[in-house]
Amino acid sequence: MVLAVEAKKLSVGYEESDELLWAVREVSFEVRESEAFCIVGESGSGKSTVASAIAGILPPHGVTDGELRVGGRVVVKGNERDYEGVRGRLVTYVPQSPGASLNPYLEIGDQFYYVLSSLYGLSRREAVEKARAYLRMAGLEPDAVLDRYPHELSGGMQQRAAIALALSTGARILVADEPTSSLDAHLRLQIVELLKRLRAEAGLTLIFITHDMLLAGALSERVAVMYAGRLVELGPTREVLRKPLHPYTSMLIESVPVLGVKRPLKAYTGEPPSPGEPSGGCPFYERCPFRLEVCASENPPAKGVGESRRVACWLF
């Protein structure tokens, strides 16, 4: 089994008035190559923390721990990050908003210009042929996109030119961030639809994160439950959304409607933690309505069940 990323007790933390607090706590998991891999949780999970430790992009003041490897090259060791040679060659990012990638002060094909040049060296004419090849591939007319803003492209638009552009990069691990929060009902779908294609065709690893349940079962193979910055649930899709065994998990498939099946749907209730509150238990403990007492005072480890899930839950 060859992998594409590999995370072994991986840390994120910011410094904030001289305390220091930990986004993400010794999450551990593999993403094989060609794999559709998803990580769900709400805001404030550390999933998007996740996703930027393995694109590249944490912040230059955040402090890491643990170990984290992109396409077979060790990436985090500590503290110590190197991610020379990574970074758009092997792994690419698609941010949640396309405005966040797209530099609204440049016409499309400059865009891919001025990012091809610089990993490659390719001349205008060349990026703008590799453009041409990749906005097709991701459903865009050339002529009709090349020579615009992103303002005067729809969000659908947009959308499809910076997947397009992260591609172009020769990648063969794509980050994706929620890049269909922001779209309506209709284009979140041709989005998806346009992912699972791409990776077919290109045998991507894909690395989506979403809050989406259902979007995780439509697009992943496998999926990883985050919740307060760790890591409570991973295993196949398909076997989490019919029978998830954290309480977590259950929360999350239970307040999305799900077409065709008629079932009350249950709000989320209660707060996650903020990072840096205190708990010496489980992050869930308020939350939980099966909580037992030691959950108050210890945080489960994570525990292999069967032979490809785990879960870190006292009732396990």
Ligand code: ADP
Contents of the next structure:
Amino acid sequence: MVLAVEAKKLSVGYEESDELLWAVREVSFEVRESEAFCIVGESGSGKSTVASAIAGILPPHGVTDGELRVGGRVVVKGNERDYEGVRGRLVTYVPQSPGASLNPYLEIGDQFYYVLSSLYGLSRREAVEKARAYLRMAGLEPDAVLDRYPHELSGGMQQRAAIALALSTGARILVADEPTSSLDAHLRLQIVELLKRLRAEAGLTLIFITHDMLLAGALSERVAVMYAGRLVELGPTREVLRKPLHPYTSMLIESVPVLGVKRPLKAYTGEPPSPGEPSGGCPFYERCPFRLEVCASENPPAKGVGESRRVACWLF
Ligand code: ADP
Ligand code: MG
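Please move on to the form predicted together with the ligand, as the form predicted on its own is already shown.
What follows is the whole complex; the chain from before opens it.
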């Protein structure tokens, strides 16, 4: 089995005024080539931090530990990072808001030229030719957008253009960080359908970040659930949705009205702890209706359950 991404006890933190806060702690997971993999969790759980580490766009005050491989290349080893030849070539990125990847002062055609000339030295004509193909693939009529500035396009068109731009790099691993959360519900569905289709047609590896279990269910083959900077559950999406193992995963599923059979339990209320301040125990301890004594003092290690699932919970 070929792996597109392999994280081994990957930790990521941010250092600010001599203080280091860990946002992601010792997460281990693999993403297979050509698979659709979702990372799910509520806001602040560390999803974007993992996405940035994979895409090679951690800020300068980012600190890492453990190991991360992308496209077979070691990009993180301890606090050393090297994305040369990987960023933009093997892995590409679509942010939450297209505004973060589209330059407001450049026409769409020029944005392709800018990216493709700096990555591959393409001429303007070659870049525009490529842009046409990818814009069409993303469901846009090239002539209607090439000479436009981003603000002249609708939000949905902007996100399609951003996806086309990301894919035009030729990178086979696409990291999309909540790419639909700035869009209306019906556009959201269109963009999800587009990503599904592009992945199938081009055989891309899709790593999709979302806080929405329903989206994860519609889109992914396997899902990783994060809580307070930890990976708490991992497995085939269908199995995880049908029979969640971690109480936090159950909470996420039950809070989706369409999928949930019960209303959220009372004990689920409350806030996650800050990932920077580990209690020593399970991060879900305070909110967990099934907690045991051991959960207060010892963080459960991830354990394999059956062939394909993993959970970090003392109940298992
Ligand atoms: P999510 O995407 O799940 O909402 P993030 O990865 O954005 O989670 O955030 C995880 C934690 O890391 C949060 O506590 C957040 O404040 C912190 N964090 C994220 N990005 C930065 C950054 N660039 N600098 C400092 N802290 C950050
Ligand atoms: Mg985020």
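Numbering follows the first chain given and starts at 1. Not measured: the values here are computed from a predicted model. Just so we're on the same page, rigid core means the largest C-alpha set that superposes within 1.5 Å between forms.
Undergrad: Is it true that E307 shifts between these two forms by 2 Å or more at the Cα, once the core is aligned?
TA: No, because once the rigid core is superposed, the C-alpha of E307 moves less than 2 Å between these two forms.
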